[in-house]
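Given next, in structure tokens, is a single chain: the form predicted on its own.
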Amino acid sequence: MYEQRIFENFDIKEKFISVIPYGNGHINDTFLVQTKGKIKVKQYILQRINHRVFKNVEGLMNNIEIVTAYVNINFPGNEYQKIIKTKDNKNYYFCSDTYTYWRVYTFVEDGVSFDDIVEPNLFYETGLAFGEFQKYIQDLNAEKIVETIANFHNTKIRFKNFETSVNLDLVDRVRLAKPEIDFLLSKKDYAPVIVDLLEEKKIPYRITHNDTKLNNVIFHKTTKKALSVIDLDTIMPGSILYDFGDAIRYGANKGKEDDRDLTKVGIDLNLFELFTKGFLENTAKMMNKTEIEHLAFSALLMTYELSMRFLEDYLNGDKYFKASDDEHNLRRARAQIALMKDIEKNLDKMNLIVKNIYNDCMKKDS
């Protein structure tokens, strides 16, 4: 088997037992390998890097392991995945005779994810989890974290990206989807907001995340506690705008991320206030007004990004999204699309969401 032989070039005691496809990332490939000790079994995580997307593997895995060792280090006891290094000491694998990328992770025993909310407080976990994140990583020195992607969340940059692929129309699907262009390019004053803000420095630059989904917290499997963040690939030096508007995009949308339902699709106030709740609770003493101020609006602002992303991908004919048929980015566009719409129509709400929680947060820490 060839996930086996992959598998066996890391330097793990216990003996192979089985693999099996894990998980429903658009990126990776990833596998639940389990093996078998002297006392019990034991499973670890098995992936292949998608080198497409992640050009310099090499940065991708120094940056991960910087932070996890940093982490671990720094916060012994905590329930972080593990770099397991190969045989011959390095953090990932390269595989010649198929010009693959691999690595393997130790996996949280007691652990589950979840691709939706099923029941309200798992959202206030996530808030905590990725609040913890950063605090735990305050500290840790930005410059030490190279760019993996290039300018992966600069909107000004993703909005010229876009627009390049309406003009240019590769595959001929910019007349399907003209609704969808006409309404992400009337919205364009959106794009440079933050990216200004982090040049003026009126914000900071901090290690961030940049996938906050739900889907990339690992929860206990009884208590529903968080017990960590995965999916660590997008970590570089950022804004931790990113991180709290790309969660609320993703986790309190109340459809699905493609939803045909146009209807479904809008923010959920409640979650919305779970996750602030817990987000802050870790992180507001470290943020400055201006994040704060910015906060609601960073949800508006990773929505309409995720909406440019999606058409931008549709328009060059699916070359970085796994779609499941032609039209799948395109669905996802417009989904986001609505999101965004009902976003702009609450965010008076949530902003005063943010400003009560934040102060009653920094009352309890006077």
Ligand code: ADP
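The model shown is predicted, which means the values in this text are computed figures rather than measured ones. Rigid core here is just the name for the largest C-alpha set that superposes within 1.5 Å across the two forms. Residue numbers count along the first chain shown, from 1. What changes on going to the form predicted in complex with adenosine-5'-diphosphate (ADP):
- With the core held fixed between the two forms, residue 38 has its Cα displaced by at least 2 Å.
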The other form holds:
Amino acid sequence: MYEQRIFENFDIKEKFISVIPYGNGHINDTFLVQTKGKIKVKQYILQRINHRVFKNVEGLMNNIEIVTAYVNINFPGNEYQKIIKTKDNKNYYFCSDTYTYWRVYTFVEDGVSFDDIVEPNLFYETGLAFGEFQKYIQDLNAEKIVETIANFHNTKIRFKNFETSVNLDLVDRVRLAKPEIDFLLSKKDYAPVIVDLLEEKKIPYRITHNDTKLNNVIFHKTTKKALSVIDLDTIMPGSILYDFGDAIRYGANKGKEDDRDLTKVGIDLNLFELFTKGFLENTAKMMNKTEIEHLAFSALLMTYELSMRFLEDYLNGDKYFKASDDEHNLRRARAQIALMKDIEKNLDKMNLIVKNIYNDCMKKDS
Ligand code: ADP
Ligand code: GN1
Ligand code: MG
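Could you please show the structure of the form predicted in complex with adenosine-5'-diphosphate (ADP), as a counterpart to the form predicted on its own just displayed?
Now the complete complex, all chains and molecules, led by this one.
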């Protein structure tokens, strides 16, 4: 079997048993491999890296190696995944026959990920996990970290790209998404807010995760405690606000990211509060006042960004995100727009929640 042949290029002593597709990521192709360990079955994650999205696979894998090695040395006992090298000691394998790039990680033992919040506390744990990630790497030397996707969360540039795809109308879909396009164009003033704060040095660049979706956290299958964060492809300099905002966008949505029923979509303030608590317990002390003041807004901005990205992909003919049908990206954009509108209505309440939790955290820590 093809994946087995790929897997056999990695430095693994155990005997291969099986390989099956795994997980629900939108970007890479993920497989679960089982091998015959000494006592029990041992599992690994095998991934085909999407090199249309990630052009510099070598730089990306070096980033992940630097970060995971740093966390494993400085915070022993954590459950972060480890890179398994190839037999010739490289951190990825390039298959020249099929022009594909592959990697293998240790499977986080007893770990599962969730696409939906199955119990509210899961989202408190998610906040702790992404907050802990920030805490772990705050002193990491960023010099060797490369930008794996240029301007990934630069919403000014995201807006321009969106406008361009509307003007080009490559696959004649603009006529099918008029109200959505008009709405997103009308919100132009949101686009520069965080980028400008970074450029004016009012908030710092930090090494951030940049893809803080619920299913990028691994939980213990029975205790449901967060064990670690995964999907480290987009680790690069960014704002902590991106990590906070994107996690809320996905996890605190009462509906699904691509919900057909827009009446189900909206911000769940209880989940917002739980995540904020977990996140700030680990990060309140690191953050400056301007960052704290923009936490709630960051959820709105990241939802705006994803609305534009999904709609742009729809207008470009579904070239970026894995999509189940021709309207999937349009549906996703519609659901994100519905979420934006509900966040706009609840922004004052969200700001108040942040303020109270922040004050509590600072009292506890002083
Ligand atoms: P994508 O970039 O496509 O989202 P991910 O790296 O997030 O790919 O992997 C997809 C899914 O595979 C995750 O949501 C998770 O369920 C599972 N997964 C990935 N890496 C691991 C790991 N090291 N241990 C356990 N599960 C993993
Ligand atoms: C992608 O890879 P995955 O599924 O964790 C995307 C994120 C989006 C997300 C939306 C590299 O995340 O930016 O927020 O889909 N990752 C990349 O579901 O573009
Ligand atoms: Mg993922």
